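Listed next as structure tokens is one chain, alone, in the form predicted alone.
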Amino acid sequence: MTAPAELLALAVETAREAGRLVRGRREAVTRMVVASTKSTPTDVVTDSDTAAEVLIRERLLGARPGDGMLGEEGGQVAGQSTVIWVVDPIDGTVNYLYGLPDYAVSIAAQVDGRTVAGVVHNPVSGETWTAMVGEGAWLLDRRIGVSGCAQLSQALVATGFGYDARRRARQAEVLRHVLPRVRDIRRAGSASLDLCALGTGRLDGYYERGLAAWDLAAGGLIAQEAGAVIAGLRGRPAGPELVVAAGPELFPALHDLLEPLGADRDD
């Protein structure tokens, strides 16, 4: 079995190279052009998303040709090894499109379906978060940890919204009930960066419906290794239905706030 440290080293090198590519392309133009859309007209893909995923695939599979890959833009590449790379070339594409600095390159390595290493790199700030299973989480060369907030009323909580109009309306209704119960809400527009912010203590909690594997894999491992509890509602695992994440002292209260609101439903 390949050591997680070897997988992480390759992921970090690749994420930083992809970050240089996408930042350079963004700085070279006044306004990015939408190349295509996905689930709705607001769910956009730029040429930079595609170019970055091609670069990542070439670097990862060039170094490890037997591995598989699951990418947001390019779909799944089957491999012969037990390693699958889960990749979001630009998490926060709308931010990237508008020139906002909250976007990231996210790469995770899964072995037999379990995430063992992950990196989230913000090309604008230069911040790079990393984690290996059982080894803690790091921001550059500093070990990180969750905030320790235990009171919902004092919690700074992040969330995000889907692209489908019906889902967005439902999420707004849930938020209407959450907002009076917490310190405040943040919506940065990048799930991986939200999860890293949680792990760094910049947020106390996070929840969102509709995350895909590439949104959750690297950032989720980083948050977990920093001490966060990450799950769905009613004992279910975190996944597309809902991701709830917070430190162990806060998680029960955040879960119990979201559960009767049906935060994992669209109707």
Ligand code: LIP
Given for the second form:
Amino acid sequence: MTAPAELLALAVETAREAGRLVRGRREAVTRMVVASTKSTPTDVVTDSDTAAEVLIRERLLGARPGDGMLGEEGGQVAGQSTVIWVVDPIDGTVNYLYGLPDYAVSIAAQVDGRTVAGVVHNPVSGETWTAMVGEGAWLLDRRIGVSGCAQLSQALVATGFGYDARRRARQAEVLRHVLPRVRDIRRAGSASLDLCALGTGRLDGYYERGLAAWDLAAGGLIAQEAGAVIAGLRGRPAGPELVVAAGPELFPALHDLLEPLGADRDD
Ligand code: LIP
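How about the form predicted in complex with this ligand, since we already have the form predicted alone?
Once more the chain from above appears, this time first in line as the rest of the complex follows.
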């Protein structure tokens, strides 16, 4: 069975259990230890990231042994079914490391490569966003929707930055041109929570270069089902090159601001 409702129920239960695990581990220590780093010395992994991904894999594939999984911390499992779980066990790992509350467990279910269900759960706030394709998006039991902001100068826009210094310098250059054109910028450090904030109307727009599939899968479905337009530049799909997301009234102006700046390039 690949009914989105069944997949979502399993994902929500699993995300909440993983959220209890990582929050408990964080609150048990004054200072969280970096277990390892990835692309740069600031691209960190904690033991909690790894422990949470192991728990998520055990719960999801224990319940559905034939499924595959793509996890941020290296947990790639080939499956025989049409379902692949796309998992970020802690999205906002640096926030988690520093004890800041903006981090989330993000789990999406893809069937034949299409995201059909997703959950983003913030273990600190207890907020749980969910969506199923074609069925809208929810924050706990409340239906959510994007803001109706239509003017760039009135838009609260979130973004994020990569870990590589050269890319960060380029992203700062893009930001230099964006900042004077919008109401303000927010940089919270978790793509999935940024996308859920957009879907809830707490942000008017979002853009970021360098997102991985696990950063985008669940939050992207939630924002889209909440009414956001999500894409790359010049008709390209949202992906590692660039994610641009906003309500339909604002998206064209945000896209047209970012396109001439080459926000989807490192040069
Ligand atoms: C994070 C993203 C965020 C980005 C951070 C980091 P992680 O993911 O959610 O949008 O700006 O640099 O990549 O590494 O915490 O899972």
